[in-house]
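Okay, so here's just one chain, in structure tokens, the form predicted on its own.
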Amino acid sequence: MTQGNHIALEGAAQRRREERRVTEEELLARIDAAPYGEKSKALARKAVRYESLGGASWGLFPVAPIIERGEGSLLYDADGTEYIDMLSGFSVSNLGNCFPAVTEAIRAQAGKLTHFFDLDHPERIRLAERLSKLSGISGKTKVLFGTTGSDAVESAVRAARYYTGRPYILVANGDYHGVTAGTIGLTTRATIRAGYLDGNQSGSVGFFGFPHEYRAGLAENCGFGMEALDALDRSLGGNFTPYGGAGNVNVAAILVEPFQSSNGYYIPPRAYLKELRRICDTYGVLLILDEVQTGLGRTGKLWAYQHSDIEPDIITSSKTLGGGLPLSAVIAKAEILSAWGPTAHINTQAANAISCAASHAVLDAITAPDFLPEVNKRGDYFAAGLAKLAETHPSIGYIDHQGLYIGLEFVLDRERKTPAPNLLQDIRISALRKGLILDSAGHYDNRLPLIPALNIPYEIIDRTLAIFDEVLSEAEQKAG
């Protein structure tokens, strides 16, 4: 996609920001018709009352049902109602709900020791350790703690740029690495940026061309093929320039996701990280790779990166890492984080005793030799069944997989590929009133995630695919 393109999308996802806005009253309305019971709705209401509403809540849904527990990969709300889960915390909860590891390691370490400031305790050194042996990058590595993707994600600038020199950073267009004033800038999922007044935040900022095979050669979607990457070569001076090579770039690092999730779960080519990896390597460019959705097991590898064969300089990781408390690192080659000096960094909560003791537990789960097989099988299973509704829905437009990293693409006209984002919204609120929760994204808002715990049982598998097929017929039907 060109930045023109992305512009112009930009420029209508605010327009729908804006038709979006709504008053207590609009909410309080939207409540009422809400297909909930009464204490939930009491609880919505108070919420309406007490809570921004620029929150997550009041956009994904009319009403966001209210979750009071949780276990596995079912959800219950405040009046008891049962949910299958098909968000899990946006891959935080990648063990499912109240995971009896996880759980038994807070409550173990509630007892020892909840907070030690940003200082040294045994369970944050064990798991730098960890991490550092699991990072997939060779020779010495160090790790940086905070506790969210979003601080992952800036800090992991900032040592880039501390360690080159350079001021720029280069990143995908569609990419999601948080809304924090050093990361929005960042952010170029246009329904993100739009809520913001200054989308540039973070200083030197470059986009280019997320490739996706499945709108890749299309006049209206150039951007879409790997032809971005060759744009972006050019860029940076070429090798067939006098002014080509590493001494002529003022690019600390390009940062991309490896597989762009929030935006809807796209899928690159697999030359995608590779082409990265050599214009990097051509430029002298550090290579940050988002991980803080894809990692650690999402995709059927620790990392989603380990599919291109290559190796970054920095990894950010969060989500799954704290097994559903707060908790972040970056992970890096060890000349990177060790260029600045002691307090150059300071997170008052980074690596939270409880959280470590948390990730630990994540961690052995995630590691143990047949986890990642299944969560492969289980993917494979999903995805065969979502392959099977398409031969009979053709609202299914593309299902891009891997692992237990699902997308799919609905449209209006499979040869024309004519995004079906009102279609989607139908099959959504639907499957929430039939006990199916999702969420929706996509650079024309037509793409739905499936990010379900990576140890679903097939049974929770088969009633998702039960319901996926009354709430497609449904809409397809209303759509003609």
Ligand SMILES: Cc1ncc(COP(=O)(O)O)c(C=O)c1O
Second form
Amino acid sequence: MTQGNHIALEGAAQRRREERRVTEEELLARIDAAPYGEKSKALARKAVRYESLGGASWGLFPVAPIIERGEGSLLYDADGTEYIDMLSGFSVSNLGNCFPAVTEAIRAQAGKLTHFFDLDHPERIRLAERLSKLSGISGKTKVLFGTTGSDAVESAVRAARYYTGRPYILVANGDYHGVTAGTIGLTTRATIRAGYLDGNQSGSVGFFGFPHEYRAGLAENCGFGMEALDALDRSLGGNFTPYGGAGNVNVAAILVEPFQSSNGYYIPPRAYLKELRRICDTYGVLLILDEVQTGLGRTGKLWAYQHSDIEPDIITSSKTLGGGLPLSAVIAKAEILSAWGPTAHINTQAANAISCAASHAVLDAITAPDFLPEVNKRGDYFAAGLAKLAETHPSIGYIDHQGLYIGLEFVLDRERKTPAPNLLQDIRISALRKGLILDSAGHYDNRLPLIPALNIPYEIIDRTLAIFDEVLSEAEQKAG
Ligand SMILES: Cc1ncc(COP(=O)(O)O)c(C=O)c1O
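Now the other one: the form predicted in complex with this ligand, given that the block above is the form predicted on its own.
What follows is the whole complex; the chain from before opens it.
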């Protein structure tokens, strides 16, 4: 296994946590100096006073804009300043903000039935049928509803352990599966894992290396190549503990993101999922694919796993599934979700009727014949623009791209691939000043995930590329 690599990365994350610690006084001083209007600043001060500092926004920017309104790929802050949305609520709003058909479905359902505690209603039953048929898993499939991505992951893990009678779940290093008490032990995204791990929350969880072409083969990055899966195979074969021994595998499931999203939009080699499927089949282990962020069109196919010519046993889905409202689903082979009896799993807020109605509108849009081909066209157009920028901006070390799933890696020099986290922070902060909202992530904090709406207009892609060109020049000049 790749614990050495894991521990080295944890050290870096630990340092980042220390850097991120901030007092209310420091935040108030940042707000005074921030380039926002007075309404936004007054709201930001209130947020410091009344909201937990543990939310995402203070980790994203020195002071994040307060978003009051959204329309398609554009957002407006409390003072009416416009921003290009290159985040889409981390892929929650994949059809753009306030997509008309989704808004209409929400309005119509709100006048009919808001919610009914975990009992069936027509929208929910129709949605279960629809997701089963769209899952791409052959044979009979079933659905278990929830509210959030973490909730779906917890349910999938519970179902896998119940069905197999085994305790262990193996996850890829760098994956993000949530930060609830039940999922934090499964999450190893570099900036989360070490930073916020309190106590031993990884009981019955094991880790293996995530392969990525750009970093594979570098001595200090062992675990980024496909050889990590050989170690996993040997481990399950009984040469290592604690995953059982020959003939006594105690692993219920391998749980992975098909592409590693929150950690920075890394796309693994095509062989990754194929090899995991082979290992699962060899040792009778279930394969759970967490498609919470990659699913429903982001990668140019309905599910990211469909790029790999395999089938999972269980899929988790959320984020854009509810069209901006809380909704999640576990979609699995029927025998897995039928193993337990009535009331084995209860969630009073699951499958809210309005969320389900919104979900039907989302699925109508995504399954329309032209939708995915258009996602691929826009993704190729965006990636071609970025590749052109890379010709004159040496800090762009690598571009991952599939559909509108795009991740950029920033380096100080291309030959040695030295990560450039500070340069990326400069890029993001200048971009925000010019009206472009960008996230950052990565094993080395040097990854820029681009997460536009799947129907982003070409004109907004062009505007994004133009801002990018400017901010890259400025940041590269500063870095020398
Ligand atoms: C792949 C993946 N799984 C699970 C989650 C957790 O989802 P939520 O924040 O809705 O609980 C996320 C959130 O970013 C995710 O990207």
